[in-house]
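To begin, one chain is listed below as structure tokens, in the form predicted alone.
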Amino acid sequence: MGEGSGYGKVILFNEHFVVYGIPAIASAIGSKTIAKVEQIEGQGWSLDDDRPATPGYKKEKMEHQRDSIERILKAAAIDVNQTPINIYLVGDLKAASGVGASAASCAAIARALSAEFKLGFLDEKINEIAFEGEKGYHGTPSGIDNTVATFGGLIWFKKGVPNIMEGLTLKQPVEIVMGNTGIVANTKEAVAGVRDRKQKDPVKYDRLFGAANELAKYARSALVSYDLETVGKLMDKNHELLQSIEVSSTELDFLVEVAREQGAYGAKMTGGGLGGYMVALTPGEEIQERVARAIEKEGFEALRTEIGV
């Protein structure tokens, strides 16, 4: 049985903007998806998905997941008609919108296939295959999710030909809280919505995209110098930009405010938006726990984890 894993992720700056070549910053978090692949009798491929999940997520994403796995198999040149397989998904990363669940599963499956069929894929190849798998979920993915899922760490990412990816180093890991709205979001719809609105109002969107581009440069400097107060303020500003391109939601905005009121250095939505997760910068276990408990008191799930792992 071949086995592989993929990191969960949090986008700290510039989701959605990244699709248009604006730099984004993302980090792996301390939760993973694990895939196991074994050759079986029968035909084609089968799937056992035992990941913890937001209610409704797996059903909502079933067609996307099927498309994704077909793409992964094609990219890895695995002929399941000749060699039938079963794919088994587990791990401590929740299958939910906003934590890179799809990308983590894509990277994990690619690694498990490589291990089972002794293909010897290096991380660069795993990342390519995971990117192909992400197309099943996102249509036109930026590439940032699968990159973090594959390589881990803190990453500066700019979409292009080729993509620019630079590893950034934090002085030490930083505690964060990720609050789950419990809403299963359709990332394809969110991305398409931004594209449509951008075409209808290019002047407004050019201004917002320019602001996001400048913000990314300041955020990179603040992270590298470990100026966490500035990082938090920039996260707040990034959330305002994401609100302006209409990818936040009432629930996300509410959880962002709860986190700020409880002492988070900054907070914003993360991922595709319209639901899914938000993230709060909460250096130190005391602030982290206070913010997490406040989110839970409001009836939402809170993930306590770290960036820079």
Ligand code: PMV
Second form
Amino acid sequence: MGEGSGYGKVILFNEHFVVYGIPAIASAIGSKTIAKVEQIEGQGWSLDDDRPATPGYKKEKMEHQRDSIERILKAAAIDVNQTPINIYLVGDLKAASGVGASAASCAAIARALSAEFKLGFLDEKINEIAFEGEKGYHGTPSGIDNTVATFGGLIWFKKGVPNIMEGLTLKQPVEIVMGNTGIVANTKEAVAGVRDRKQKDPVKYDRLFGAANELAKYARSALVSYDLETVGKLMDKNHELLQSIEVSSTELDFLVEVAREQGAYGAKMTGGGLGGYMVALTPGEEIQERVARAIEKEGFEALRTEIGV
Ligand code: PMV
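Moving on from the form predicted alone, please list the structure of the form predicted in complex with the ligand.
After this comes the whole thing, all chains and molecules, with the earlier chain placed first.
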């Protein structure tokens, strides 16, 4: 049996804007997806998906997942008619919108295939295959999720030909809380919505995209110089921009407010939006616990984790 893993992630700055070449910053988090691939008797491929999940997520994503696995197999040049396989997904990363669950599973499957078929794929190749797999979920993924899922760490990412990816170093890991709205969101739809609105109102969107571009540069230097207060304020600003391009939701805005009231340095939605997760910067275990408890008290789930690990 071949095994491999992929990191969960949090986008700290500029999801959605990143699709159009604006720089974004993302980090791996402490949770992972693990894939195991086994050659079996029978035909084609089958899947046992034992990841913990937001209720409804797996069903909602079933078609996307099927498409994604077909694309991964094609990119890895594996012919399951010749060598039937079973894919087994586990790990502590919740299958949910906004934590990079799809990309983590794509990277994990690519690695498990490489191990099972002794293909010796290097990380670059794993990343390429995971990117193909992401297309099954996203349509036109920027590449940020699969990059973090494959390489881990804190990264500055700019989509282009080629993509620019730079590893950033945080002096020390920082606690964050990720609040789950419990709403299964469709990233493809969210991305398409931005495209439509951008086409209809180019002047407004150019202004917003310009602001996001500036913000990324400040965020990068605040992170690198470990100025967490500024990082938090910039996260708040980024949330406003994401609200302006209409990818936030009532529940996300509510959890962002709850986190700020409890002392988070900053908070924003993260990932595709319209549901899924928000993230709060909560340096120190005390603030982290306070924010997480407040989110839980409101009946939502809170993930306590870190960036820059
Ligand atoms: O929904 P997630 O966590 O996979 O994040 C999607 C990020 C977007 O910027 C909205 C899309 C992309 O491809 O970068």
